[in-house]
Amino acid sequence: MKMTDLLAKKRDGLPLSTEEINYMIQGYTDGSIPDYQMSAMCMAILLRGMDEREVLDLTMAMVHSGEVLDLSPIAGIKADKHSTGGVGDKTSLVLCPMVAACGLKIAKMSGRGLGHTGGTIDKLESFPGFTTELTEEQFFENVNRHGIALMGQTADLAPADKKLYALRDVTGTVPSIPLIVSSIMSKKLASGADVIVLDVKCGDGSFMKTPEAAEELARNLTRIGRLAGRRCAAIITDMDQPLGTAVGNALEVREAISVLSGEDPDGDLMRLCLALGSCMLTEAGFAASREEAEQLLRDAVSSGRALDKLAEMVRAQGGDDAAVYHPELLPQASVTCEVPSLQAGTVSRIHAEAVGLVSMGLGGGRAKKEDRINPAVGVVLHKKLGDVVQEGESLATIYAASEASAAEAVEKLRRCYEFSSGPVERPPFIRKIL
């Protein structure tokens, strides 16, 4: 078998066999197939596509390119969640404790963020001492004992994806649906959960800019998950403005704590967690309907069990759980300032991606993998789509490490807002459940 023959087949729009896909992924993982040939294949896949069988074969070849986590030492059904990423996305911090408080085991692999803000691990490291550097045995023990644990992704998990992802990023092939699906699902399948729920973002602050593109991705993700024998669901949600109000690591943790404390029962963050959590509980057989599942989740919050579960997880992973009940103990920025509006009107648009870049510029995210995150900095929005603003009223609060960076962020954040003289209709937040 030769890679040149496989390239010619895909160039001409012909499907690759299971054996050919396995050969290609194994060869690229062990280095016998060079970057330049795999780059050509990624471009051919982008232009010619793959059928459902090919995508499943590609996903499974990537799953088996390295370690596959065996969660059988954990009793009961295990659930995991994946988000395609957005601005202010602190969903896991709220969702996972809520679901675990309902009795469903959460065994989650998480990563660090590259871009607007940190990933789930970076956010949780706002708790002093918290670590996700767990051995498999510690991970299993924590899930069995506490019903929840979050572990950093190991280097041996789907190594083909790590190599391919880096290659796609520099060859213009990131938008390929087959490559996106195999990348996401190979990691989730290798992580071993029985139930996988996917939050597919749609809009300015997300990778999928249109509802049609988001739905195509969501349908492909769930189909591959089910073909691989997992219980799988997806929700398409709006990302034309940041999720919730906080963008920045410790600030997002504070917002997550407030939602788990029941302080914002009808906000977009709580509604998203209820929708995702309801899918998890129904797919796992813990509830007969989404309505029943939602009530279980709301009861977990109102009773305080969900907040206690977050504290339990933080404590079990070496963190100071006192900050769960006293968020003022979380890292604090040395400089804060307001962003007064220069005009009156109704907020008609918030450039979500640009808000994320403001936070990154303050030190809340990474432009490069080696960049260090400042957990204390970021932005808290006071006005969102459809809100009426008076001239001089604060649009947001900036949390910064210096006066100079704060002043620069104020000017940039003002440019993230657009205004209308009349009422503005808020778009539906949850677009579709698949």
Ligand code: URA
The other form holds:
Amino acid sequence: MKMTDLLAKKRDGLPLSTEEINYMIQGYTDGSIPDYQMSAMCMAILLRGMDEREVLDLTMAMVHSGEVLDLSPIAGIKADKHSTGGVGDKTSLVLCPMVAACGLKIAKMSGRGLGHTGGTIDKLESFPGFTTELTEEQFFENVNRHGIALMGQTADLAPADKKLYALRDVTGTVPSIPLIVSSIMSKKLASGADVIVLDVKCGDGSFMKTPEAAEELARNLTRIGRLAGRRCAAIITDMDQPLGTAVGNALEVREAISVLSGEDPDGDLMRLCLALGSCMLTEAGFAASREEAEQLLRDAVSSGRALDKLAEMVRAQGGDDAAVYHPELLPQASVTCEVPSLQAGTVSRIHAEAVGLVSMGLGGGRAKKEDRINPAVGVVLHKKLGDVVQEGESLATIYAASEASAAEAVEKLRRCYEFSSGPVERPPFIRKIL
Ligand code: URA
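Beyond the form predicted on its own, can we have the form predicted in complex with the ligand?
The complete assembly is shown below, putting the previous chain first.
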């Protein structure tokens, strides 16, 4: 088999066979197929597409490029969740304890943040001592004993995706549905959960700018998951503004704790967690309908079991759980300041990605993999889409490590907002459940 023949085939819009896809992924992972040929293949796939059989073959070839986690030492059904990424997305911190408090086991691999979106691991590391560096045995034992564990993604999980994603990032080939689906699903399938729920974002701050594109991605993700033998559901949610109010690691943990404590029961974050959680519980057979599942989840919150489950997980992974009940013990920024609005009006737009960059500029995110983050810094928004603002009223609070970085963030944050003189209609936040 020759890669040049495969390139010519895909260039001409022909499907690649299972053997050809396996040969290509194996060769790229072991280095025998060079970056320049794989770049051309990614572009051919982006332009010509792939049929469903090819996407499934590509996904499975990537799954088998590395370690495949066998979760069978954990009793019962195991669930996992994936989000296509967003600013202020602290969903896992709320959703996972809530679902685990209903008895469904959460075995989740998470990543660190890079660029304007934060990673769940970075957020959880705001709890002093908390670690996600668990061995496989510890991970299994924690899920068996506590019903929940979050582990850092191991280097050997879908290594083909790691190489391919880095290549796509610099060759203009990220926005291809077959490539996105195989990338996301290879990692999820290799992580071993029986139930996979996907939060597909659409809008300004996400890859999929339109609801139609997001729905196409969501349908493809769930289809491939089901063909691979897993129970899958997807939710399409709006990302035209940051999720909730906090952007920044410890600040997002604080917000997650307040939502898990039952404050803001009808806010976007809680609604999203209820929607994702009810998909998880129904797919796992823990509830007969989404309504019944939602009631189970609300009971877990109102009884305090969901918050206790977060504390249990933090303790089991070496963290100081006192901060779960006393969030003032979380890392605190040395400088705080308000962002007074320079005009009156109704908030018509908040540039989500730009808000993420403000937090990153304060030290809350990484520009490079090796950068250290400051867990205390970030932004808490007081005004969201559709809110009426008076001149001089605070749009947000900045949490910074120095007066100079705070002053710079105030200016940048103001530029994230746009106003209109009339009322502003918010698009539906949860657009579809598939
Ligand atoms: N997230 C991934 O893991 N892969 C993609 O290709 C896009 C988003």
